[in-house]
Amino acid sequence: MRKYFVYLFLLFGVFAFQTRVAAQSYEFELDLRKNGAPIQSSMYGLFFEDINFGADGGLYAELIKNRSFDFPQALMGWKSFGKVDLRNEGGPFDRNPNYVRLNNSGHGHKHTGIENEGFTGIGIERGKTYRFSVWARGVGNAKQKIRIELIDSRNNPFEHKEIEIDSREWKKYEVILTPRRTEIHASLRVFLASEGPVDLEHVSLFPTDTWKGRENGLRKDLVEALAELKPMIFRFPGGCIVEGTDLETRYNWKKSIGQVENRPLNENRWHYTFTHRFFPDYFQTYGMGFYELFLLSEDIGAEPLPVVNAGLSCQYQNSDESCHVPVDQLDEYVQDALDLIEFANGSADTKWGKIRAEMGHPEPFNMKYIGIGNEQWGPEYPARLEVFVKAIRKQYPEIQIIGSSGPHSDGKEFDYLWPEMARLKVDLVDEHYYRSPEWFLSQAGRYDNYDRKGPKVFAGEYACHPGNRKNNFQSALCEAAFMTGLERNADVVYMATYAPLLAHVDAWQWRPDLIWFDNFNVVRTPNYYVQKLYAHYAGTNVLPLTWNKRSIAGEEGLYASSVIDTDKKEIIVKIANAAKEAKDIKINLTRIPRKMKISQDVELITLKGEADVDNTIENPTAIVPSTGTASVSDNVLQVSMDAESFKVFVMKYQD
């Protein structure tokens, strides 16, 4: 008998043991007396780079590819058959210079046409409409005529129109497509149907329910996955590709601007850059240039960041000091700087604000901000930085300015950048850091001991990269756990952009990536909504959280941060348990003000789920917020975090 006992007593304990262990109790302190530091307006947003196929493929909306002959190799992406010759004088456009002849073959059952592939396949669905467009001319005989259609995956034709060609002269043609059948890979053929010549240059193909429904327009559902994340800061067009792999192939604004058909263009930075990840027929058409990037921003209601070349090639891939623009020979560069902003924000009777309004923008875009260099390094760096601050203070005293700390989050180049910067002082100075998640997890406390007196700080590329380089929700977790020390360091850190933000799932290079897509469908990644929960609720001050009067920042693998929102009267307590093991939280609300009255009941957002689980195309709600509540009760708040997951609680109050 008292074996049994004994035995008792022990099974007890065991299972208070275990249930200790499975929801240990933890006691937080929010003091209401007093807002903290002020969240930027800039804090959350979005960093836009041409990698994995994110602008010609992805978030341009042009189905087709090397619409105007212009790659290297001139019918990359195309067929043909027939006999097509390949021009380029007395062409329509003098910077886009090829265009193809269709040739009557001299057999009446040969006949002579070209094949688009698109990007990955064109995606096509039923019930939806296409422009097709061309540029023609007749040749001899003005009455022409070319047949268009679309072509499935088994090279049978689904949907096709004719055109009549009725010019000796350049003229751009349009007709509407409707499908009926819906194709992920579909091809554009265009088929000489009269006895020809006709030359085409610039054939087009876009759905006609564009963003907006602008006809040189972007891709609908992938403005909406940006849009819906609330952005308040908007960083493009890069990244390494304001670099280029030399100077000739950087990102230039000025070639992006003005009529479309006539943009220059630009070998891609990561066309073949990567082995493993091959795509040499990977360029840019700048069809998505700095109006469209600058009218995104309005749009998408996000401050624009653009960046510009600071006369260095990427040093990653040129190490000489030749490949580089001399100090003394800057002048293009830094006046291409304060042309740019003249185009964002100069009135409509300036030479480049000119240009903008007749593009369809004669307001000013309203620019703030200006990135100077991406991913620079060494003494070489602020020797050519310096040149630019002094101009743009000179002519543009109000531009805030954004210097770089190099491509690593610490060591001898971070440590050499950051004096540097303070030296010239730029306004805020971008960090880059792509690491593993031990690394996210061990800096939510980075910022906590920063000079708060100088240049602030801009998060701008981070990413968790799990083993696997998946965008899991392992890699997410650790996200939010580190964006818990952004939040409590908003007096330091004013702004914070995820990347990459796109990566096509048949034509990638790069991962993990925000969001994931092919010809039909988007994925939002768990990583994206712990961007968009941070951004949605953003607040505006810190609220000072402490466990046993310090930061909660990975202590027994709990991170926290709180904020309040006087606009819409709403205090917020962000919370990630990294833990493999549940616990119990009990948050007091301290120093409460006399006149607030807090809501009993909470709002309550969780993200949990399976470390290695991601969000996929044929699975793209694996993992998403869930809501629930909770309630606060004598002032306290009781929080039970599940293992390894991410809440946010939203408390109402009344003052």
Ligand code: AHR
Contents of the next structure:
Amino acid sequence: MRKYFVYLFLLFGVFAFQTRVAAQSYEFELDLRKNGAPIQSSMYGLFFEDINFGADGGLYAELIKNRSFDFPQALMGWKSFGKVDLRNEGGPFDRNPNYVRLNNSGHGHKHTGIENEGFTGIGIERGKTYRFSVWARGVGNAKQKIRIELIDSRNNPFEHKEIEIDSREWKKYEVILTPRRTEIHASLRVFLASEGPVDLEHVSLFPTDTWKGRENGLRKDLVEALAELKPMIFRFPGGCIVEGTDLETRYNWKKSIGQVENRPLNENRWHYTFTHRFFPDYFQTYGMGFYELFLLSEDIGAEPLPVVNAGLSCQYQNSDESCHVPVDQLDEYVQDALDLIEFANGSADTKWGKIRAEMGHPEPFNMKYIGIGNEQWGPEYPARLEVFVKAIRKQYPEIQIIGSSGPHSDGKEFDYLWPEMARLKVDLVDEHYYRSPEWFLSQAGRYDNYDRKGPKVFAGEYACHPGNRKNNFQSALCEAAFMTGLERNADVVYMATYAPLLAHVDAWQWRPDLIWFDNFNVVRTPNYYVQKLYAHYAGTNVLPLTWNKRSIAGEEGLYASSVIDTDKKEIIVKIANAAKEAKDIKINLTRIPRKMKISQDVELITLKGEADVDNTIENPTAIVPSTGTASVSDNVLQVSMDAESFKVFVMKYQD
Ligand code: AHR
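Next up, the form predicted together with the named molecule in place of the form predicted alone?
Time for the whole complex; same chain goes first.
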């Protein structure tokens, strides 16, 4: 009897073991007979918004906050000492009227001057050079002198230069500072070193080593991080800032071009959007305006996708119809959109093309897309969008128009807007989703059944938000898993951009974000590497990859998609294993075209880590991709998926 039980136990054990083994080995089919839908050349890109000090204090390399003294509290960011007057008549820039007068202190041992705190301090690095510039004039006596000092956080000057003012007319003066110390939280002091008075306006300090060495330039290390992603599309300037807290404070592209000193200041709505992340000193100088943003798109090889206001201010903050532009009074807004297309694409003898040419870019920017409105909803949106669509189609039928499906990934507004977008025949519909890890994992099949005949999808803002709303490997893995569904459905998903893009570690309002930075360092998050792997291995066409004839969209924690790159001659398979167990997968390469010879050696890129680990300023490389190899034998790619990992397999072929 005992023997019988032992036998039964062993039999059960073997059976259980067999079931376990059977459950852990998987067999996928990769059908190579025919290339599927093309991957759009706009597929993976960037969404840029001036949030988290992403522009002023971030990408825009200006180091002085409130350089024109035009913040509503005119000396915000500045300390003044001695006899300083704030003036606003007779300045050189009518749209930024304020300037300061440094008067004689009245005593040989007293001083008059101003000190700027920068954006969370001024980051100054030894061995680098900095261009200080100022518009100035002598008052009374034309011959005057000012002294410029960099001050460390203990109030010690560690670099200085003097500038001779030689005119009673406003003039731009410049001097190069060459500090011999590094200071992450420096400040800038300017004081009168002659009798005075002296008037000062637009006090500016830039590193000379900006991206491409441009004077009104961008932070090089941040642009390098953007370029490294090989983005294909670049959406700007936001987000909610397109709408503004009210229409007065919406992003107005026309104010963001022309002479930098005369671009009027705009409020940045993110300074008070979240009172628990309140930044009353957050403004937009428009120093990095539309010209610079088009130029940046060009530099990093991405198609520019500007978004303009639809005549609606932020609907979260303005429920009353009177806060928006009435439908029959949209002319100015529609004209802004039409003029923008001319600014980007018109020849140098058109009104707006001429301005672009004068700013230094006679060639058109070749803009193909325009977004109308951000996260709008309700009937008020299609009513206004329709006016824009008619006008743009009439004058620029070649431009593709992007409409919105509202702020949510589903629900009443979303269900209302999609058919409306189809009715208005926009080319793409912008969808936004900031959702949980579970949501991302459950949505890998989201687009499998979308209408193939309607407008295409632009996943214009998305990010996985774990409970603590930090970037971590778990969120990156969920995004990687979800993105297999974007890739598989490249016939309907034409663009995707993670959001937001940038965040200063000491001045953020929203997280998670793709790239973090402080005054010196740039941190690429695990989410960044997911975007990078998708963009670098985007391929040219989808290939059908199935498991039991179904797409691989979450069953047993597995997510997978495949593309072929007919230019580079590569077959690429991306797999995310969200399960806590490792998995062995056989991928059968089937219906291989007669002439196609697939190399046995396979390049493998792996991204994995602990779920709650992120890259930080202290440890920026905790999670980075690693490379390895795999192999194909007898037309089978043998894949070993570690628990909770994302892998990209690259098979070279000849044909
Ligand atoms: O990306 C941050 C914000 O999220 C955007 O400004 C807005 O479009 C969305 O609500």
